[in-house]
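Single chain ahead, by itself, as structure tokens, in the form predicted on its own.
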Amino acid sequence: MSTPHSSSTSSAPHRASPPQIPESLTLAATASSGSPSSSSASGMRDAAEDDSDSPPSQMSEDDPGGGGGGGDRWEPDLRGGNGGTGRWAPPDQVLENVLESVLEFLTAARDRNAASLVCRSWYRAEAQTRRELFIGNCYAVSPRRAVERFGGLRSVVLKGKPRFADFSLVPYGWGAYVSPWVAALGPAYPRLERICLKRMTISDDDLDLVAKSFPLFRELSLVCCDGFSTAGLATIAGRCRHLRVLDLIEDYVEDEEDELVDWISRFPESNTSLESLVFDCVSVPFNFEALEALVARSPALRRLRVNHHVSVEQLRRLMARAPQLTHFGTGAFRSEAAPGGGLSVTELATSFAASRSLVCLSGFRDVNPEYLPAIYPVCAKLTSLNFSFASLTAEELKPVIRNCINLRTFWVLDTVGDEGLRAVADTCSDLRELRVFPLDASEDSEGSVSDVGLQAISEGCPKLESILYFCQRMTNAAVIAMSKNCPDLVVFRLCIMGRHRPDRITGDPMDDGFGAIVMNCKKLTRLSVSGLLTDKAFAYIGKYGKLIKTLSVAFAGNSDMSLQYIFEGCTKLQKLEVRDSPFSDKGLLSGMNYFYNMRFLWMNSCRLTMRGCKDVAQQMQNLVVEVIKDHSDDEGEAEIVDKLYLYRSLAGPRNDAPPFVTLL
């Protein structure tokens, strides 16, 4: 199984779920009386796999097209009066204006969704007062339709490629181009302040258009995006004079050495409004002196994450310029000086001690463990620590983690082993999120963590709410223990990298372990399953996983009944991802009555045929069914389907599909 470093009972009678507005058409909104948050996408690696960019919302199926967007708005004179001195407003118009005033204070996405579905007048009023638009699939609705409906947006969040693009399972050039969206948003929303993109392709020309179109632009967050270079970043830095947030997270910046642009120097020479600058994924060198000067003239800067070209000597200079930082990405965390001539640990520790506001540390991309004691002065205040790029041993981790008594979020490589995780469990009783990534993600790797580490965490961290755990060896007993010790789990992602791995002690399938998770963790909304699993595990999930919205399945199941249990039982399911599992057309067709309620279905390396996919496309006209080939040079139509991507769309099939994508 890949990783972000490069993620039986008898059949139940058939029953159709009640019709719902599908979240695949997600157009979310939260009303805002002020400027958007400046920290929307500043999480650590994988940031984002969680749908935390913005809460989802739905576009009504009865959208008349004009929505709440264009047209002259009736402005009634409510003062009354006789003759020509005034005019009476129609009662409906008065009520609509009152309703708009009330909806301005409605911030919960779910409440706004419900309000927009009451009737047409509520639908229009909600559209007029919506300030944030979230679109979970850029192909689920056309830019024109969104612009026509919503007239006063200040913030737009767009997602593009399927999540499995993070695992190199979506071929290069698949799509998710932001160009049509930027072209539509510019004329419609001159007061737009924030754009957040995830898994989209954005060119330097697109960034140039963003800078030209939005004079009040304040926040740009690009997560897992590609297509742009330092030239585009220079345009944003130079032209967006009100910029508060520039967050580049897990992006691929396309630059050759002879094409580099000194983008850091393009920020305004006067004091800036910058609050967050994240560019640890930009692998090319940059002008450090320009960065140091920028930090010095940015008194509001709270978040700074630099790339691996920053040494500990330079790190100390940045910390002296910005003692107010709360979130800091350290870069390489090693010295560039000759042996014996570098910065001392004591000198670096003094700098950390002066940074009294630090609560989040990340980076450590080329760490020298000898410098780790320098962070001891801030460890007790840390709530978030990211060691997911640092190949630390248990002996190197333990002195650090024993000082982190208030840690709530911890990301780490599996090189720390079970012993390192036991040290985490002994100290971090308030831990809420843990992610353990593999140094070697190959299926036949040994792996350094196992059920022993998982059980230790469950016993020492009872408040745990989210876990991602890559390993090679696991037992049902350890998973059952976690289900009992951590009942508040919302996210449980156990990735056993080897195919069809059973309980390492008993040799049994992992059915009972995952069954216990869905039975005992009543708040669970996201689940990833792997290992040797039979239909029994999926029967458990269907019966008890009533709140699950996202389900990822790898190397699991033994018949199509597994999918039928999921479709019929998980009534809130929005996203289903399946890879390398023995599910055929029969399993796919068992979801026919449920696809309209889902955002998407992804299946690859299963037993699907072109005929089964065509059956779905013919019977469900409002679904877009994409069949994706593994190789763009394959000719003709293969009967066996490599990859299937199925989603609901108001816009119909897209017009930018490459040759290796067949739209059914």
The other form holds:
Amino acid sequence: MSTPHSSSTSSAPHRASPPQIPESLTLAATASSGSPSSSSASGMRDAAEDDSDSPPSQMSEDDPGGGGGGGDRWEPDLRGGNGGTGRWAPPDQVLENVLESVLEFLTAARDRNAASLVCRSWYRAEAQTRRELFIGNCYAVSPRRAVERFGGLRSVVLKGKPRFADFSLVPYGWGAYVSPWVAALGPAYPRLERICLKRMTISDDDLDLVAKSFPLFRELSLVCCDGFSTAGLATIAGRCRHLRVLDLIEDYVEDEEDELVDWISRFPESNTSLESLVFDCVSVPFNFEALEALVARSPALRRLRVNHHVSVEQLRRLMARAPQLTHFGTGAFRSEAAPGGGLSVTELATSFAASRSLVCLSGFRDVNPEYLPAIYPVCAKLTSLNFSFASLTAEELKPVIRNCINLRTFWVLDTVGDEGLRAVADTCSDLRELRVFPLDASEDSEGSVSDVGLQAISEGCPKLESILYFCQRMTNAAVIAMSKNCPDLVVFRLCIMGRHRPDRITGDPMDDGFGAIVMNCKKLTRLSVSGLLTDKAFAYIGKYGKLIKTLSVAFAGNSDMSLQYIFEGCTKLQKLEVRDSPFSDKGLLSGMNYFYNMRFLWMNSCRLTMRGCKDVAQQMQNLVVEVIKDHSDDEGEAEIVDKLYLYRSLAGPRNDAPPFVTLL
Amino acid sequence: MEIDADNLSATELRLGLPGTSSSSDGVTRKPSPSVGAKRALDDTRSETSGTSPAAGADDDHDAAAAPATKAQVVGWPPVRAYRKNTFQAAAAAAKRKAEQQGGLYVKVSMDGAPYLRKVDLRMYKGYRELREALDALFTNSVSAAAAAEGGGDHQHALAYEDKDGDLMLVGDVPWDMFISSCKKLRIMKGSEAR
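How about the form predicted together with its partner chain, since we already have the form predicted on its own?
Then the entire complex follows, led off by the chain already shown.
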């Protein structure tokens, strides 16, 4: 926990170092902060709002040299409850004003949560100065409570459905509606600038309310959301005159082709403040001329990702209008003309050569490989390349990747095979993040990459921090090699697509491989396991996975001991997702003492019964226990529970649950 | 038991026997009923839930029971729907392109014309080109019919027979959908079409 440190007597502001506080005030601070913190109890409960995913804090003690978030100059801000007449106010009021000024500099949620626990006065000061609110589970706290606590929010981040909703495991209509939030935030924070949502449902009416409620609105980011259409986008474009960021990432946009709205034309006709426009998931055709004109009058635009209705000829026009782009999503990357005609590769290459600031390329949704050489001029500067929608062979990839010497992030399809991955390993020694997706995402697919590719990557990319790897064939040896060659791994997600597959050479379970990962990768916080796994794997995970926050388990383990190992061993566990594993009520109950320290537990298709779930619900009053059914049969206590979702909450059972959700 | 159930389901009449899957929810993949399941299996249940205790045994059992008809489990492998849908669309487009190597010839009949013609639907990009081509093919018959009518109604309606044998008006559905379902074309005299 960071505290204002007593400083030298100098009160002159320093640049790029934590702000100095005059000594007299720090002494006063320590004097009055001795009062018992009765708010610590509520503060502990408020840990439900804790941002466990936050980036490392900027001012905590283990981050040397981190500057404050408030900029270079420290200006005493004597606003506050007293209206600026601090000199005549009682000492604790002065203190609160000063505290607020100081706390302005804390940006990371973890630091703020810690500061709010010190005492009531710090709690209040922190609540007034927090600018960004992160809520990892929208049902963990009610909008009313958030609005009551925080006085001056500028930015709200909300996450809704559990992650397994991405894989069709959460029935339609389950919840995570943003409406009550928008309704509460609107009157409370007229100066709100930013809303980021993940896995929530936001309707066109909600978008309309956002546009109406927040005249200074600057940034809308929707990831894996649904419920809205181009009509809603038109409202945002048209009414949010200060919009800087409109990022639509993997949303499901409801549109019938005959009801399309030309939302791109709705942006202000004068120069806009747009910095980022990402709409590759809006898969319907759009008005290209309007986009070209918009780009031309958006001098601050740095990130543009278009959908697949854009040809290379049109890309050229866009690049001519926006040579300052840093992030570019290229749409389909093919010509609109018949084969043999259309833009030449050389002409396209000239356009790329002129885009001197490009560091990130994506798109390539229906790529014509003949056009790939056009990106050679920018490859050496690229730090991020996303080919994960481009069905390329190793031969098509090699000449491109050979130039990408500074690549840090690379997403690709498994069509490039082990050979393609070897080429990546040969060139991209600085690689930090790799994701290899399957073209054919089915269990019986051939699978084009294997342990060979993984081994090659581990040898060529020692700085790797994050990997997601889909394959059909894997060996413990390759996984062990990666654990040793890539000690900086923070995220390790291996998906052997065929269920219960053992080591392809030895026939052993994959226990030792994953065991080595948790043993050797000391920074690991996120792990997804697959393949044939016994309880032994989870014994390793519990014993060594002390920093693991997110764990995904599927078709693994042989008894309840696995769950027990996890709960007892992984002390930092926040999110546990389990599917199709032989865990029963006994395993569930072994976690009783740990559920409140977690954000949520999801279990589907295991061996849980209503009896077990009810036991948990009865003993833990501050958890919400949801049982989601596919069938309406009610067989009572012995009934096998198909889907269990339990989470800590200050708000109690929600009132918007659909009929197929039972709140215990 | 799982083996028997599999064979049973392959031969049974679909009269909604309890414990077996119904096809009413539109499951396109072949489902395998789980042993002892009391409820109808729908496509949101995973194949392995409620079956034998050990995960390892499950695998052997599954492999032995239904090698060719292994049901796809919902949400596995864990690839987002967004990504899957993107590739489905692309795969469908690629398939259509592959099919485009062959022609799609359909008969065209015109009321009053002595013989029929055949056209390759793949040669045309849309309805306008098709109409123009048909006009060109049948101009003689048109003028002949007009002369016979004695200056009557020259309007012709273009209709087609679809997969189900129904007579449909050309132009209602997107072109791609049309060429995949059109079996025969028929140019009808204006008076008949009204």
